[in-house]
Each structure stands twice: as C-alpha cells, then as structure tokens.
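Take a look at this one chain, the form predicted alone, written out in structure tokens.
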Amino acid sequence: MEEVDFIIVGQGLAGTLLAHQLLKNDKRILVFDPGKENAATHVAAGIINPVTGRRYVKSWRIDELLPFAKKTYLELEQLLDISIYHPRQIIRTLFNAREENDWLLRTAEPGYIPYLSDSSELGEYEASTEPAYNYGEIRHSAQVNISKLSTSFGEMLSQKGMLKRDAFDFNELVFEDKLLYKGYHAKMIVFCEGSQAVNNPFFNYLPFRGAKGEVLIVKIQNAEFEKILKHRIFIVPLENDTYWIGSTYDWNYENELPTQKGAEYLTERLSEVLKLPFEIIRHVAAIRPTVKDRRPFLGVHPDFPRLGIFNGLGTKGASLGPYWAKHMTEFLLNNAPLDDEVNILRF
C-alpha cells in the first residue's frame, strides 16, 4: 500500500495550483485527472482583468490577488521552462457618451487610478478595426496561457509518477484510519473537479452555477495585435497569428458541445469590429465552474473532514487561483483559518 499525504482530484487550474503549493511544502501527492480536452482550463483565455463589468468596478480583492498571481506564474514559468504569463493592456470600447462619462469618472477615483487610463493607444487595432465612439484602457492586466500551464505541469507530474489519467471512482473510496483509494493510503483527498463537482456525492450540495461558454480560435494573418480588445467580445492574442475570440454565456444548456448558434454569434460579433479577414481554426465549448455568490469554494466536508474542496474559480480563475491555492494550502498544512468569504461553511 503506497502512502501519500494528499490525493488531488482534478488537474485543471485549481488542481495544478494547489499541487504546486503542496509540492513546494515537500508533500507527497497523487493527482487523478481523466484528461478531458474540453475542460474549462483548456478553453479559457486566462485573462487577468482588474476592472470589469458595465459599471467598471474593480475585481474583488484585486489589489491582493494581482501581485501574488504574477509572482506565482513567473515562478511556474521558471519551474517548467515555459512562457505563460503575458502582460497585456486591455482596450475597452466605449459605445456612447454615457459610457465615456462613467469611465472618466472612474479614472479619477483614488482606488482606480493605478488601473484605468482616460486615454488609450490602439496600436495595430486602429487600422484593423471599425472605429468606435471612444476607448478606455486598463493597466496591470495580463493573459495567462492556463492550458499550456496545465499541460506542462501534468507532464512534470507524470514524470514523477504523481499523475493518474483516470476519472475518480467514488465507489472505490474506503474510509479507514487513512483514506484508502485504489491501493493508495492518503491523509486527505482534495477535490478540484471544476464543473464536474455537480456529480460529486460529497460536495454536490454546494450551489454551483455552471455556465457554458463557447469560443473561437481564429487566425488573423499579420494582424500583430499585442493588446486585448474588449468590444462586446474579447479579442485575445495567442501565438503564431492566432487569437481567442469569446465568449458566450449560457446558463441553460443541454450538453458541453459547441453549437451552431454560438459559432454564428461569435463570428458575427468579430465581423462587426474586425476589418481583416480571419480563418476559424477551432470552435470549442466548456462549462465554467461558477458559483452563486462568485466566491471560490474552500474547505472540508462538515461530516467527512478528510475530504476537502478547492473549486469555484469561475471566470476569474487566472487571477483568483494562485492566491486562494496558497490560502488553501495554509489551511491544510497549518490549520490556518479560512477566510469567511470563501469558506464553504457559508452555505
């Protein structure tokens, strides 16, 4: 019987970041993940956006989250010898005088001054997109290639014998002095399953609100866009003249498959703003692990304290994940108190 400290179920963004923190603390881990290609981690753009929404509101606790996210992703770049963290300003389209006025008012507020500019430099977008009423620009934003991160981290885990490409089978879980699962004894199991948590018999009581999102990966030859453009949809630079275009939000969906309706919507929105021809390379969809109150799920089961959960990173996972993975690790290893805003005992 092989002994490990933690079994982690799921190797998306949450599982990857938690595994990283536990390994930094010299813990023995084993990760189970079936390797779904359409998992949200492999579909998401990985945008870190300090100011969001129609009212241009600072993201929750962004002043704490941003520096820790940058530090963590640069650390992982060095560990895995990959490039995943790309600082990119976000250009926000302002469609009318009211939006322009609201933006200008925000730029004068003390807490927003570091993040918002009252002017913008469109760069290559100026000649390649249809002109809008005006634009604003968000600073200290970034794009994280979380698909590459998950893939590269998974390869490292495999090389160390720490990754099993299997779906977790709850019928195989045995509660003894330690948790027994398929020949492994673990002190604790932490579930980082993303949207699949709705099928977890221990944690499916939590108020998950999965939202389906569809995106296009397109090729735009010689566009050379460096910044991210938000013009109803996002245009996010990737690599080799490819761009992430998204996304849709669907709260009532039948399955995880891409739809013709989603493809048409994204194609029409991109055609409205982009003057250049583009080629659709891929059309993909995934279910986001969103939460009723838009706060992550951290904690242990009220009746089974050796079962934990780290989930619910939702649409802002790239910025939320690193900070709360560290927070969860401190809780697991040092019994540090969980923040009330993320503790699952709030439900």
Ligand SMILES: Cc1cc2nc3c(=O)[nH]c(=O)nc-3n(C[C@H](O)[C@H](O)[C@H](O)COP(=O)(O)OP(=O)(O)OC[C@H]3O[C@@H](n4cnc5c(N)ncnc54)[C@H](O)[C@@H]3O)c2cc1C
The other form holds:
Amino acid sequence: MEEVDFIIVGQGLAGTLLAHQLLKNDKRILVFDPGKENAATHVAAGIINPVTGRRYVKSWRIDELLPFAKKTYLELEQLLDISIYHPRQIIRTLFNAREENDWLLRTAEPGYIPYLSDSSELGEYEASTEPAYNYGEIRHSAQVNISKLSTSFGEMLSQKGMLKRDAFDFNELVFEDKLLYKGYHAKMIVFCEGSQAVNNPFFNYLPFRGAKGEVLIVKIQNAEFEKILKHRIFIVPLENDTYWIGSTYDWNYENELPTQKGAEYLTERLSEVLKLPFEIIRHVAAIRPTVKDRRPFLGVHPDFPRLGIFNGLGTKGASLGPYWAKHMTEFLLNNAPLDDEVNILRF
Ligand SMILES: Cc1cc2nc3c(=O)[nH]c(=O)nc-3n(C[C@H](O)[C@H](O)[C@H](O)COP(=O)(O)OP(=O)(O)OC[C@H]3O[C@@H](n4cnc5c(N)ncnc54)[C@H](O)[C@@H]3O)c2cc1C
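With the form predicted alone in hand, show me what the form predicted together with the ligand looks like.
Time for the whole complex; same chain goes first.
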C-alpha cells in the first residue's frame, strides 16, 4: 500500500495551483485527472483584469490578489521553464458620452488611480479597427497562459509519478483510519473538479451554477496587436498571428459543445470592429465553474472532514487561483482559519 498525504482530484488551474503549494511544503501528493481537453482551464484566455463590468468596478480583493498572482506565475515560469505570464494593457471601448463620463470619474478615484488611465494608446488597433467614441486603458492587467501551465505542470507531475490519467471513481473510495483509494492510503482528498463537481456526491449540495463560454481562435495576418481590446468581445493576442476571441455567457445550456449560434455571435462581433480579414482556426467551448455568490469554495465537508474542496474560481481563476490556493494550503497544513467569505460552511 502506498502512502500519500493528499490525493488531488482534478488538475485544471485549481488543482495545479494547490498541488504546487503542497509540493512547496514537501507534501506527498497524488493527482487524478483524465486530461479533459475542454476543461475551462484549456479554453480560457487567462486575462487578469483588475477593473471590470459596466460600472468599471475593481475586482473583489484585487489589490491583494494581483501581486500574489504575479509572484506565483513567475515562480512557476522558473520551475517549469516556460513563459506564461504576459503583462498586457487592456483597451476598453467607451461607446458613448455617458460611458466616457463614468470612466473619467473613476480614473480620479484614489483606489483606481493605479489601474485606470484617462488616455489610451491604441497602438496597432488604431489602423485596423473601426474607430469608436473613445477608449480607456486598464493598467496592471495581464494574460496568463493557464492551459500551458496546467499541461506543463501535469508533465512534471507525471515524470515524478504523481499523476494518474484517470477519472476519480467514487465507488472505489473506502473510509478506514486513513482514506483508501485503489491501493493508496491518503490522509485527505481535495476535490478540484471545476464545473464537474456537480457529479461529486459529497459536494454537489453546494450552489454550483456553471456558465458556458464559447471562443474562437482566429488568425489575423500581420495585425501585430499587443494589447488586449475589449470591444463588446475580447481580442487577446496569442502566438504566431493568432488571437483569442471571446466569449459568450450561457447559463441555460444543453451540453458543453460549441454551437453555431455561438460561432455566429462571435464572428459578427469581431467583424463589427475589425477591418482586417480573419480566418477561424478553432471554435471551442467550456463550462466555467461559476457559483451563486461569486466567491470561491474552500474548506472541508461538514460530515467528512478528510474530504476537502478547492473550486468556484468562476470567471476569474487566473487572478483568484494563486492567492486562494495558498490560503487553502495554510488551512490544510497549519489549521489557519479560512476566510468566511470563501469557506463552504457559509452554505
Ligand atoms: C470561455 C472561457 C473564458 C474564460 N476566460 C477567463 C479569463 O480570461 N480569465 C480568467 O481568470 N478566467 C477565465 N475563465 C475561467 C477559468 O477558466 C476558470 O476560472 C479556471 O480555469 C477554473 O479552473 P478549475 O481547475 O477550477 O476547473 P477546470 O479547468 O474545469 O478543471 C477541472 C479539472 O478537473 C478534472 N476532473 C473533473 N472531474 C474529475 C474526476 N472525477 N476525476 C479526475 N479529474 C476530474 C477535469 O478533467 C479538469 O481537468 C474562462 C473560462 C471560460 C470557459
């Protein structure tokens, strides 16, 4: 029988970041993930956007989350010898005088000064997109290649014999002094299954509310956009003249497959703004692990304290993930209290 400290179920962004923190603390871990291609982590743009929404409001706790996220991704870049963290300003289209006015009022507010600029540099977008009423620019924003992070971290785990390419089977779990699962003894299991947590018999009582998102990956020759443009949809630079175009939000979906309606919506929005021709290379969809009160799910099961959960990263995993993975680790290893806002005991 092999002994581990933690079994982690799911190695999307949440499982990856939690595994990283536990390994930093010299814990013995075993991770299960069948390698779902359309997990949210592999479809997301990974944008870190400190000011969002129609009212240009700072993201929840962004002042704490942002520096910690940057530090963690840079650390993982070193560890895995990859490039994933790309600081990129976001240009936000302001469609009318009211939006411009609201934006300018925000730029003058003390907590917003570091993040918002009252003038914007469109760069290469100037020549290649339809002009709009005005633009604002968001600073300290970034794009993190979370798919590459998860893949590369998975390869590292695999080399160390810490990753099983299997779906966790709840019928095989036995509760003894320790937890017994397929020949392994573990002190604890932490579930990081993203939107698939609705199939978890221990945690499906939590108010998950998945949101489907569709995305196009397009090629735009010689556009050379470097910033992110938000003009109803996001245009996000990837590599080799390719761009991430997204995304849709759908709370009443039948399945997780891309739809013709989604492709048409994104194609129309892109055609409205882009003057250059583009070629659709891929059309993909995934379910975001969104939750009712938009706060992550951290903690242990009220009746089975050896079963934990780290989930609910919703639409903002890239900024939320690193900080809350560390918080969860301190709770698991040092019994540090969980923040009430993220503790699943709030339900
Ligand atoms: C279209 C779209 C755009 C997005 N854009 C952004 C963005 O720009 N910025 C941002 O911050 N966030 C964005 N997100 C959200 C982001 O993707 C998520 O917050 C984050 O990736 C969630 O990670 P996760 O690990 O919780 O879930 P997932 O990525 O879904 O990973 C869950 C993993 O668990 C595994 N799993 C599930 N069940 C089992 C089981 N029984 N046994 C073993 N393994 C299991 C799956 O195979 C999967 O690999 C976007 C999401 C979508 C869909």
